[in-house]
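Next up: just one chain, as C-alpha cells, the form predicted on its own.
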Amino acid sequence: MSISAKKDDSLFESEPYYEAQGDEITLFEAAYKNHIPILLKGPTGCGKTRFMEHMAWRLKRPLVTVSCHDDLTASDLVGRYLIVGGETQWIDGPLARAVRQGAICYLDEIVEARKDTTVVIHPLADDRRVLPIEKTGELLKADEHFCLAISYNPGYQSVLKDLKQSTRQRFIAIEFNYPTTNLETQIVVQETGLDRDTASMLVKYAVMTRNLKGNGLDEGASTRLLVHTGKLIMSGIDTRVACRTAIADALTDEPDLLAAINELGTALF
C-alpha cells in the first residue's frame, strides 16, 4: 500500500497504511452510514490518527483534524470574527468548517480542551446534528456526509481529565491497544523497510517497556516510536544509538529507570 498523499489539505488521493486489528473499519463504516458519533479510546502512538485517515481515505471524504490542547476554546473550533482588510469578517473554525462542507472531523485527545469545547459538540453528537453559532446567531446544520470523532487515552487521563457521561453516551467507542506482535512487525517493517528480524526485536523491545507501565513508566514505547527508530536505522544511525534517542529518551527522563531502559536495549541489539 502507498504512503498516504492529499490532493490538498484535506482529501486523501491515495490509501494511508493502515493494517486492522479486528472489526474497527465495519464498525466505523456503519457508525458513518448511521449518523452516528465515534469514540477512539486507546494508548498514545498506536494508531488512532492513521485510523481516521485510512477511514476517511476510505469513505471519500475530508478529514478535518483538531490536535486539542489546554488553550483550545470552543471559539477556535467554531470560529470567530476577525478584520480582514480593515473590514470585520465572520471566519468559521475547523469544526464548523467541517460541518458545512461534510467533512470526517476528528477531535483529537478531546479532554486535553477546555471543558467549553464539550458542551459545543453535544448538539452535534445527538439526533440534532446541529452547531449553533451564537456569535452569528446560525443554527448550522450539518451535511449529511459529516461525522464526528473523538479520541482520548483513558488509561493516561486523570480524573479531572477524564470524559463526562453526558458526552460519552453520545458516541459509540472503538477500543485500540498496541497490535500483535507479528502485526506490529509488520507495520514496522511496512512502514521503515527495515528487515524483518530487526524490526521483531524492535517490538520485542517495546513489549518490555509497555511491562513497565505503572512501575515508573506512563506509557511503554508506542507503534509510533518504533516507526522513528526503524527510520533513523534505515539512514545509518547505529541500532543501540537509535533505540536510546527514539524510545529510552522519548519515554523519560528519570535516570534509574532511563539506565534500566537503556539496559533492555543493550541486552537485546
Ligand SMILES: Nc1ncnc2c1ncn2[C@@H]1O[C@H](COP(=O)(O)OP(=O)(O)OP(=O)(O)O)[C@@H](O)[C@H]1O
Contents of the next structure:
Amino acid sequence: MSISAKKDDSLFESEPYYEAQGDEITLFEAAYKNHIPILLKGPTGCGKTRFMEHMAWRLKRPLVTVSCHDDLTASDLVGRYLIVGGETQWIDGPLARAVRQGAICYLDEIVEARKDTTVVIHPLADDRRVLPIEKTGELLKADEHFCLAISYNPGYQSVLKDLKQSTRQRFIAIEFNYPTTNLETQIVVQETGLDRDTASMLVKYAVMTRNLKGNGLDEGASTRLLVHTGKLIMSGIDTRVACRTAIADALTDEPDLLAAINELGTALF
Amino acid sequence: MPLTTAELERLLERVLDPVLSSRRTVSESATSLSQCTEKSQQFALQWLKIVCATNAELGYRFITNVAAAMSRMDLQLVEQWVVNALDIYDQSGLYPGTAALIEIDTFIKHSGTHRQAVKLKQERELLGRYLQGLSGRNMQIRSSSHPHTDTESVYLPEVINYFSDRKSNRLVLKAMATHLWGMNRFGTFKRATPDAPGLEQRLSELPDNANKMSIFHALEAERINACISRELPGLKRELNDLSGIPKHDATWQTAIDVLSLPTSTIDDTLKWTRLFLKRRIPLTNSKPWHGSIDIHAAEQASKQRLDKDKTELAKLIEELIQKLDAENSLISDETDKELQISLDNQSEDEQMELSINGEQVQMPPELRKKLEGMLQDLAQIPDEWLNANNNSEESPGNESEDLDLPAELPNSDPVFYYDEWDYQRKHYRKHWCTLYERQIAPGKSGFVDETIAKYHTVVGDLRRSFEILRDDPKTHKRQPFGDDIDLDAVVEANTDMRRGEEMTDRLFLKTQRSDRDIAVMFMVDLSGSTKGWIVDAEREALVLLCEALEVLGDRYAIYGFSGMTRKRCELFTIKQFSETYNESIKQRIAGIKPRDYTRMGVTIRHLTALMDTIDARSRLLITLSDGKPDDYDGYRGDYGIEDTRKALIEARNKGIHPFCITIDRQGSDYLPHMYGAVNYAVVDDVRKLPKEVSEVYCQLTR
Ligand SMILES: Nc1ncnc2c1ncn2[C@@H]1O[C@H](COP(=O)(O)OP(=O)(O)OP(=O)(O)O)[C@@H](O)[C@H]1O
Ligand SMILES: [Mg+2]
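And the form predicted together with the ligand, for comparison with the form predicted on its own?
Let's see the whole complex now, leading with the same chain.
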C-alpha cells in the first residue's frame, strides 16, 4: 500500500508559497463554501499540488493527499479492519478520515485508480455528501468543512483512462496551465534563489520545449523541472550541464528530439 | 579603402580590353565588386591577371562570377573554384572551363563532398525542430541557392562550405536559419496596420541607388543580429568565437550601434538607409549567415496569411463569446460585445490581456496563439477585427454545389446516404452525400513480406512493445481461488472471524491477462494528394500495424476513403472486424491507391454507424491523413472543417473515441478544433509514419 497521506493531518503552519495564475483562489473558495467538489485539470508540474497546500492553509483545514495508482482499491481509501492486540479494530482510510474530521481530501491523478474505486467517491461528490462504509454498515456523513478535490491531467494519455462523464460532471473544473512568463520567472526566483536573469532564461527555454509539444514530445518542460534546474545551478552546477540533465534528458530519450532540445539550449546559454 | 565602381571599371577594362565590345562591358562586374572588401577586391584582381594569362575570355567569365562566388565561399574555397576551372580549361577547352566558372552551385555541391562541408539534407530535421522550438509559427525549411525567407518558409543553401572546419560550417547553417527566423520574429516585414504601406513600397520611396537593396539589407541584418544576440546569448557567444568574420569601418559601426539598441525597429533601419544613400556610403561586408532578402515574396505570403488569419480570428472570437454566454460568465449581457486586447510591450516579452466590455477574461490558448502569430505581421490589430459582431460574411462553402459530375457507372456497389452539416446555416443538409462501399483490386502478393523484411528491426521492436501491452498482467485481489494468498484479505477475514462474522473464501490473488476489450477502426486517407511516398508510407504503416495488432489481439478494421463531390463519396474496405488477417487482406493493403479528394464527414458518419454495431468497452476511430478535409465542390476551409468536427462530435456522442494521426505539419492549426487538444498526433516526417502509427496506437491504449 502506498498512500502518501500526511499521517497527522496537521494544519499548515506557514503559508505555502503559491503564485495565483488567475482567479483559481476565488473559485476554489466559492466552491468550498458551497460544498461543490473541485476538479483540477492541467499538465504535470504546473502547481496543482502546491495550490492545494496553499488552499488548505488559507482555509485553515488539514490536507489529506492520496496519490492514486492502478492498484488502489476502495478499502485503501475507505478503511479496513485490522487486528490490534488480539482485538479487531476498524481503521479509517485517508478518505474516511478526511470526511470525519472535515479535512480537504485531494486525490491526485484520479484516472490512474481502478474504475471501481472511483465510484466510492460518487455519493460524496454530490449533494448527499456521504461515504457509505460497507464493512461497518456506517453511513458516514461528511463534516461541514470537508472538501473533495481531484486532479486529472488531460494530456497525451491512454483513452482507456479517460475520466467517466458520471464522475467528472460532479465537479467544477479549474484549469491550470503553465504560468505566464513573468509569473513563472518569479516562481523560479522564489523557489530557488536564482537571479532574475538566469531564471527568465530558464523560462524561455521551457517555452521553447513547450513549442515542441505534439511533434514527438508528449510534454514540454514543467515549472517543476525549472525549479530543479535552478536548484542545481544554485548548488554550483554549470548552467548548461544543469539544463541538459534536469531539462533535456528529463524530457525525452529520443536522440533526434534530444539533439534539437540541446541545440536550443546551446543557443540560449 | 576598397576601390569604387569607377576605379574598378577602369582597371578591368584595361586587363580585359581584347574581349570587350560595346555590348559586352565590365560595368556590372565593377558594381558588384565595389561592394566587396578591399581584401576580396585584391584577391579578385590578382586572380584575374592569372586567368587572363591563360585565356582572356576565361578571364572575362571569371570576373563576372567572382563576386557571387565570394559571397558564397570563403577565399580559400574561391581559390579552389578558380583553380578547378583552369584545370578543366587545360584538359577540355574553353567551353567546359567557362561552364565550371558559371556553375558555382555545382562546385559548392561537389566540394560539399569534402569532409568539412555541411549538407542541409542531414541537418534539416534537426533545424526544423530547432525553429519550431524558437517560435510559435511553424516555419518550413526548404532549399535554395539564395538563402532568404518568405515568412512561411526559411530557404537555406543545400551545402555550407564557408569555413574549412565542419563545426564552423554547422554553426553558420544554424545561424543562418536563426537569422531568417529572426527577420520574421523581430519585424523586418512588419507593418503598423493592414493598410499601411509595405516595406517594398517604403523602400521605393528612398533615393535611387544601385546599392539600395544591399545597403538596406546589410543594415537590417545587423539590427536582426543584435535582436538575436539578446534573445540567444549562447548563439552570440559561439558566433563571436568564429574567426575571420569581417569588421566594419567607423561609419557603419556608428549605424550598427544605434540599430543594435533594443528599441530600434525596421523604421530605424529605413532612416539609416536613407542617410547612407544620401551620403553615398559604400557597402560593408555582410556576415556569412545573413543570406539575402526577398521582400516581394515575404509581403506576398504575409498578405495572404493575414487574410486567412482575419477570418480565423473572427471565428475564434465568436466561439469565445458563445462559450462565455453559455457559461453566463459575463456580468453585462449587452449584445454588443466590444473586445479589447491590451498589449503590454513595455516588458521584454509581450503580455497580452483580453477584456470584453471592460471585463477581463482569460484568453483561450488558440486565440492567444493566433494573436501572437498575427502580431508578427502587424504592430497592431485593427479594432474592427476584434469586434465580435463584425462577422465577416464569407461566401458559402458550396458555391459550386450543382456541379453535375456523373457518378461512376455502372454501380452495383452498396449505396448509403448521409446528412452533412452546414455551419453557416447551422443545419444539416439532408441526404446530402452519397457513399459507395467499394472493393479494392488486390495488389501484388509479395508486398507484405517485403515490407516486413524492410522493417524487420522495427517489427521486432513493435512486437515487443505490443506484447508488453498484451501481457500486462493484472493481479486481481480477493479471488475465490488463485496463484497466491491475498494477505490483506486473510487479515480481514481473520478479523471478521474474531468478530463472529462469516469468514469469506475470497482469500486469493489471481494473475490474469489484462482484459483489454478494444475495437479499433482505422480510416485511411486515399486522396490524390497522398500520391507518391505518402501512400507508400500508409501501405507500410498498415502492414506494421496489422503485425502488431495480431500480437495484441485487439479487434480491428481498416477502411480507405476518398471521393469526388458529395455525389460520389467512396469507402474502400480493407479489413472488416469479422475478417481475419489473411492473404487476401494483405493483397488489399498492397492494392490501395491514391484516388481523388477527402470528404471526411461522411466517412466518419458511415464508420460511426458501422462501429455502433460493435460491442466493446473501448471503441476507437483513428484517422490517418495528410491534410485538411477537402473536396472538389467547395468542401474545404471552414465548411469542411466544421462538418468534420460535427461528425466527430456525433461519433463521440455514441461513445466512440476519435483520434487523428497526420503528416500535415500545419496540423496543429486546425486539428485541436476538430479532434480536441489532445486527440491528434503530428508525424513530421513521412518516413517515420509506418513506425509512428503503431507507436501512437500503443501509447493510446497502454
Ligand atoms: N503557481 C505556483 N506557485 C508557486 N510554485 C509553483 C507554482 N507552480 C509551480 N510551482 C513550483 O513547481 C513545483 C511543481 O508543482 P506541483 O508539484 O504543485 O505540480 P503538480 O501540478 O501537482 O504536478 P503533478 O501533476 O505532476 O502532480 C512546485 O514544487 C513549485 O516549486
Ligand atoms: Mg502533484
